[in-house]
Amino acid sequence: MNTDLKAKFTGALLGSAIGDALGAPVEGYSMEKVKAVYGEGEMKAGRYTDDTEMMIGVAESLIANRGFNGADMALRFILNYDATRRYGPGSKEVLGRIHAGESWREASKQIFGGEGSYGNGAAMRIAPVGIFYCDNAELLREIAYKSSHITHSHVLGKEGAALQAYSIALALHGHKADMPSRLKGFVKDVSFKNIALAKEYCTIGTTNDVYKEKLSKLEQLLGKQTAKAELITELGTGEAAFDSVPTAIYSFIHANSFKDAVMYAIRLGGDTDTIGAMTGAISGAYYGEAAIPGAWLDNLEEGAKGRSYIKRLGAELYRIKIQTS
């Protein structure tokens, strides 16, 4: 087996969990407050959140079915559910509806006034899709959309997950400097249907190319010395997929190591666990498992579905990928 590629598979999943665990203690903090906590970048706590618990469910389902099965993936989300992992209200409601008997195809459409969620809850868990479908961009998008739909039916949430998954796939294949241009060629024109919501929540207006505009801004910011405050204003650190996925991508490209990328992302503040998880997934796919600081890995929680289990999931996804390629 290609051990380098295998290490990128395990690196993506472990990197996601590491970023999540590092960001969890400072979720919602300002940039200044995060800096006071993470002076040297040591891990404060190794417990992961719903980001990783749901990522584990995605990986388990892909492995068990050798591909996507929506009913099975939804069931695994429900079986793995631990309320202490800090699930968001939208995902909590959707999983409750499915557990009560609603179809996984319909439950997510019932929340947020029928609009569905455009949060980053689908993108945060998408790493297994990014590595497993790394060789087929359109199939990757299709599966990213389907897996997202279980909890996030809004097109902006789905496209954010697809963008994150494709970033991971590109990183796996060694792309970094050219990643923004490749992402702009991949991403679809998507927008709010509800213009009132767009005006209230979207930082860049109501255009039909939300992610393309963010990626253009990302390129501009990479081309100069950008202060963190400007980055936060332009790309965002919020829970909306369009206010966090581009930020994770920037953090990866801007830095020169796994550690620097993840710590840069977390030190921005805001939705630190999810932006940390997404940055960690991209960075782990690019640099491989060996680039993750050993002290961080040692401190990541162990147990029935801890770091060893997550590593095994990555290795098994790699094994099936090689068998079916």
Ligand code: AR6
Contents of the next structure:
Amino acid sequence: MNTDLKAKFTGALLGSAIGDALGAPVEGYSMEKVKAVYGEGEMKAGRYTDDTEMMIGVAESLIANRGFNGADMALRFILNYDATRRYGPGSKEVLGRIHAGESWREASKQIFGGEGSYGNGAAMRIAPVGIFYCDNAELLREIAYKSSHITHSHVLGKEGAALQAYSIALALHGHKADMPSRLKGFVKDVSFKNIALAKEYCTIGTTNDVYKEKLSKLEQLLGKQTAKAELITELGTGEAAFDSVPTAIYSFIHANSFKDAVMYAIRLGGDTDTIGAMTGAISGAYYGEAAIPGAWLDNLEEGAKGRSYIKRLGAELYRIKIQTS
Ligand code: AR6
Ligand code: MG
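Got the form predicted alone; any chance of the form predicted together with this ligand too?
Okay, now the whole complex, with that chain kicking things off.
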């Protein structure tokens, strides 16, 4: 552990918030429409959305509890909730149920006909888990699953969050070109070594062939010149975790700087704030806070839980990490 690592901790959280804020004005737009708004030049926006608000809740809870506490994390999601940040319908309903008294273990299982959500809402907020559990893949998966479960009980939503968290951990340790092969190794063993975890925290499904297929495609696409249109068709830019987490991973590996990675991801269109946030988190963990353009940082909203606070959360996670390892 060293000071470079601290900049990677703060870089992951700030990078996530910046990708979210830059993607927010064009959320749901097609690639062509994003181009019409942002052109080829600079991107400028600073108000973050649900992605960052929930990431803040994850970080606050890990810090306060020196690890995972489901009831506490759910409470922090509820206390931080600001409807103007544009939450996904599933997450909104689940948080409403918990607020009304349902258990955090049960509420997420009630939506989408009892299937639970496979949206990317668990992956978009996972950066604190990726950095805090960066040196233990099994524990990282366990905490990714448990923290996802508060709103996303579908195994594909959880595995997407675990994959995103592990990508952040790999980036933190300097892995880029070999990231796809390492990720394939990670998803390979999921079905399911930890049966107790699977039983308690998964509503349906025990396989993750979807992610295996997407990671194979990702490798193929990285190995050749790939047009954005083909990438969008093959990996996706939607709100499902499996249609967006691999796209963020691709954006990070394909680009050679924090800035290029985030701009590439957002220019694809679709769920731009979340794919921007996930790309920003991986890229921030790899390049560190200093690689984030100053103008983007300056633009990121300030205030009670703005950029200074987010940076402090990263620094605090780092402090606890070095104390406990
Ligand atoms: N069956 C069918 N559709 C589903 C299912 C399912 N089991 N699970 C998810 N979907 P949600 P999020 C679809 O609502 O993941 C915000 O803007 C369904 O269309 O749980 O918290 C964030 O910033 C559902 O509405 O939200 C993200 O960009 C959608 O996936 C985005 O929304 C998202 O799942 C997702 O946030
Ligand atoms: Mg959002």
